[in-house]
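First, one chain by itself: the form predicted on its own, in structure tokens.
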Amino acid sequence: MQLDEVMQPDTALLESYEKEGYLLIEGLIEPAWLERLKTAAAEFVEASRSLSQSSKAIDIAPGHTSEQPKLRRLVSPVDQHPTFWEFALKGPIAQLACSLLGGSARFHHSKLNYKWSEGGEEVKWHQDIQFWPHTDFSPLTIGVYLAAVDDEMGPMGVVPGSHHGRIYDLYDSQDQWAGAIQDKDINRLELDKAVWLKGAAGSVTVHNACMIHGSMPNDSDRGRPLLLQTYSAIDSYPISNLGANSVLGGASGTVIQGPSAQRISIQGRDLRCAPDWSVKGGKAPTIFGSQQQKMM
């Protein structure tokens, strides 16, 4: 599928996403963009050589050394490198998000999972929405494979249609946050229907925040770097003080393609909210100042 076809998706593509909760688009990212992303990702591998423990931005894996670096994640790439910022907020992935979400979108966060060779860690079955709850279930994550991914490399698996089903508890039996569906609930999942999203470098995955998904360890001798960007509908907002919503990067909340209407729907009742004063000098006016200004 060509880039311009995805930016103006036909009804069948949108219906497939709505029904199944995911998309796999082979080779969508053009070589020039892919090389820029790979170069930026490699810079942080080099930077990690000086680390003996994880930093705020770079999460290193056990066994990491300066001679043989092993990275798990680059946290908030958009805040670490201008290439990632441009790609997520101005590039083809931002355009794809807008196409899938109705013409405009709200950026939430990004991450780069390196999934290192020979032991890159398993990601257990889970859903994303519990990590960063929103005011609706529109959030979706768009992934880009920076290298070709096959069965040996622990590709992401999704359970088609599961985004319409139950939202699972991701706490363990001791009521501690585990970030994974409990063992007692695993037998409820239709894992025999899981689809493993393999693809060439530059291939793109999309999955809804309620989609059940996970991945196996990477037992190959090749890394599986997956760049992930999350967006929501323009009228969808992260709920502060829940999950990761209060510890996001500076780009979180950026509106792509058009201004925010400051509208929200709660229990079927629509309201137009006050302006976002954080972008208007950071100081909220009092009710007296606002009303007096209207009277002048």
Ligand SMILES: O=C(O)CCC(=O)C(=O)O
The other form holds:
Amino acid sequence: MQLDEVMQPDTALLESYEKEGYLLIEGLIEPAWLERLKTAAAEFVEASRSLSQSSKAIDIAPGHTSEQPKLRRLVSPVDQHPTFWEFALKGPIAQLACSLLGGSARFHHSKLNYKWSEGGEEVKWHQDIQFWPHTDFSPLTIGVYLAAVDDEMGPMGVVPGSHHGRIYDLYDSQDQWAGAIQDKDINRLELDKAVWLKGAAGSVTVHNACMIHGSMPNDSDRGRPLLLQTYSAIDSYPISNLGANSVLGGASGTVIQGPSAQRISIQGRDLRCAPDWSVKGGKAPTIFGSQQQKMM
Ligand SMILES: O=C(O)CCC(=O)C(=O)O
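Alright, leaving the form predicted on its own aside, put up the form predicted in complex with the named molecule.
Below is the whole assembly, all chains and molecules, this chain first.
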């Protein structure tokens, strides 16, 4: 599929995303963008050589050394490098997010999962929405494979249609946050229907925040870097003090295309909210100030 077709998606693509909860668009990202992203990703591999433990930005894997780096994740790439910022907020996938979310979108966060060669760790089956709840279920994550991915490399797996199903408790039997669907629930999942998303470098994955997904370890001799960006509909908001929502980077909340309009829908009732005073200097006017301003 070509970029133009995705940017102005036909009903079939939107219907497929709505019904199945995921998309795989092979080879979507053009080579020039891919090279820029790979160069930026490599800078953090170099930077990791001086680390003996994970830093705020770079999560290193057990066995990491300066001679043989092993990275798990770059946290919030948009805040670490201008190329990632431009890609997520102005690049082709920002446009794709808008196309899938009704013409505009709100950026939430990004991450780069390196899934290193020879043992890059599995990601257990989970849904994303519990990690960063929103006021609706529109959030979706767009992944870009920075290298070609095959079955041996731990491609991301999704269970088609599961986004319409149950939202699972991701706490363990001791009531500790585990971030994964627990063994007692695993047999409820239709894992025999899982689809493994793989393809050439530059292939793009999309999955809804309620989609059951995960990936196997990477036992191959090739790394599987997957750059992930999350967006929601423009009238969907992260709920503070739940999960990662209160510890997001500076770009979180950025509106891609179009005015925010301060609209939200809660329990089927639409409301237009006051401006976000935090972006207006952090001082909310009193009701007197707002109501009397024309007279001052
Ligand atoms: O890297 C993967 O295979 C899956 C990523 C994922 O689901 C996550 O980081 O939440």
